[in-house]
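Just one chain is shown here, as structure tokens, and it is the form predicted alone.
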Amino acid sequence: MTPTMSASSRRSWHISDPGLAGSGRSKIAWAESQMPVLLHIRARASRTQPLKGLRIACCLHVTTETAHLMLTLKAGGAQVALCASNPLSTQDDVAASLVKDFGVAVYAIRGEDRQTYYRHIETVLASSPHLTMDDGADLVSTIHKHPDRFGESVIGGTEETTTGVIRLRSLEAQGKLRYPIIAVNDANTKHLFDNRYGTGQSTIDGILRSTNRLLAGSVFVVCGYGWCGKGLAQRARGMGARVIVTEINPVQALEAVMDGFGVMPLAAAARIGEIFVTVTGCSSVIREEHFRRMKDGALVANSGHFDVELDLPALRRLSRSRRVLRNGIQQHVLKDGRRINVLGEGRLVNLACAEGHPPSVMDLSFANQALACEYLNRYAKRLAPKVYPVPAELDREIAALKLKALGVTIDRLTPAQQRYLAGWELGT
């Protein structure tokens, strides 16, 4: 049950248990050594104060990696308020440490109900932020649904994930977006690494922690072959699974074929699959027609941002009973006796059943967030209310810093090569 939010806590924090701070502090310390790019940006920001006087409202997964982003924003002079972007992604001990050890205003409790989830969002927005930082666009959508209550002081924002960018582009297309937002998700140093390597590994981690299943030899169905799906399919194949990809996009389906995966409609895959994971950013990907075809004992999980990728109401209608078998597994017994096991309540399985992405990959994503905030503070007033990419120079800077931290050096163009690439005269 979610603790009651008192008047005093509403002003400063609302978390599960401040007594968990010691555990959270240790986890934050462990992640630090794996986030060199963000630490470099933090050290520079502490000297130059590029965010001085800014209030930033953040709706993100409250994890050890997010803690380092909050500390980086604070070091740069910002005042931050943080709430969860998913009811099951909060690490309560990290939230406690942020409040107790670092003075961050956190409003997040693992397992919070829908009412508390949105109350936390509204509390963060009540801080009259200048910038919003979103993962899934619930913060931005709340501002746009209640324009008379929120957002008057906002000059710009950032968005972390594919699902959120989809929602923001919908707002932009309808001419309703109120301020410029940088799509951090679309930076090369985000989607090529976080989405592919982070989602691939952390999704497998969530499945294994919750089920203790052997992947080798299993039929593993990946629904969606975007960057997240690519990473997941690669990791599952690397552990010996027989991977099937389902897609609606012919280009991505062709890419999956050329990468050596089986490709077929989900209706066909449902009959032979043993483990199903959605990573699409869409709704009702696995529906009643698919549940009806699944084998007894099928595992179903979602690694997209919202649980709507699985039509769980349809599954409940098909079921005669439900029970929790292990932490993170709810088994639905269908009317014909077949059992379908849903992981992490259909929410992000890598966070609901594990710890999310490794710090080393979030180092890149959150470096993008930090630098995007600095950029918006300088240029937001010149930008129209549209969705913008991360400036290419910031993307390259982050990649260069990561290479330096890894001890990797690369070549540079010679003057002659620069002239060649800048000209048109030379041919065959």
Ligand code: ADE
Second form
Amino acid sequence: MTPTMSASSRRSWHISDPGLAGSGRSKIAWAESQMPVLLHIRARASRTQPLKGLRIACCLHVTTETAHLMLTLKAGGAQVALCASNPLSTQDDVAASLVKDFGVAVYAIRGEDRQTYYRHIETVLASSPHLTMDDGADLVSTIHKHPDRFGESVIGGTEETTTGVIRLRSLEAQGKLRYPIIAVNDANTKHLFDNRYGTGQSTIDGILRSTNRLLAGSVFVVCGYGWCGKGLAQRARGMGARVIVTEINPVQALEAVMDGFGVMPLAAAARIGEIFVTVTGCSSVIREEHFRRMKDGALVANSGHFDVELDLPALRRLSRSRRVLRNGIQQHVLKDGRRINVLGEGRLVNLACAEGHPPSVMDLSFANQALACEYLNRYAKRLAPKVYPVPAELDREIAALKLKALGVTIDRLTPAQQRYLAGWELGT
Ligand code: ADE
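Output the form predicted in complex with the ligand next; the form predicted alone has already been displayed.
Below is the whole assembly, all chains and molecules, this chain first.
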């Protein structure tokens, strides 16, 4: 059942099918044991109510892991409204369970069109939030494009991903940012784990679920060697693929060389690659000149935030026909008969064709989100409208909690070592 928008505004949700709640509830329960840090924060927050009375507008991938973040914010006293941060990443059964079992206002339907996507964003913003929580900065950009309609009540925000932080820094540089935002992405316990190990594994997961291809021996081209690219290249190599990295940044290219990967321009990689994945955050990375060189049967996917990294209009222009071969695979037949297979419509393949990052790694990212909200509720009024890092003590607290949950203990500095590190006198 898809309620009409007018019905949904009365109901304060708009989801695909409330009848899917049972399946969503089981998946949410399954993820729980892998999210100990968030559960710890939730238990503490339900006692201390650090978010009491706060309204939070969230634009995130609607997944089992996000469900646990919503439950944590609610337990801390917040009222949350959630919409999708990508039209193709929503898990409809999880959305249903959030609405039916947990009373969360969700506006997200897998496969929603652009108009519905933005209508959901506007509906969430119409809840007069105090905080915005973004994954890609679509809430913030909507507020800044319509300052007369949205954002009056907002005191602060958080941002989950690299692409969103780049957009925020652009707003800040132009002197237009209206409120302080914490760049959750930049916390060590976020990007070193989620971007690297999360994207590494879930991107491979999306490729395997949609194609059932053997990676061993395949030529796997990773475009971009940021944290996501590093994780993906490492995991593809772990599966036996022959990995080539393409980069525009000489330092990152050098790092890829010394990590043992082949590095070359994409125009050269296009001729020999079999599987191509973009993870750059930039637009038109794989474009006409590259599609023209690719071998018959090439697989092309994107794992960057927006669906702009593959120039699909160019591929369509080069094609004489297109067909959907399997769930998540669109095959383009070029005029000379070569076939190029696009996964997940060029949207992030880990969420479009699989379930995104596993709960264990989202535990860290979303612990940062929850603690950043607590911090903003306490301090936002003292902060200027800038992009801020997650306070280092929160980052360390999250790492310590995860280690404890994993049963890992570590050493401490002795007093003599502390004195040594604090001094400058001792040399050779
Ligand atoms: N981003 C990547 N994976 C995710 C997940 N499982 N849940 C929410 N956001 C994500």
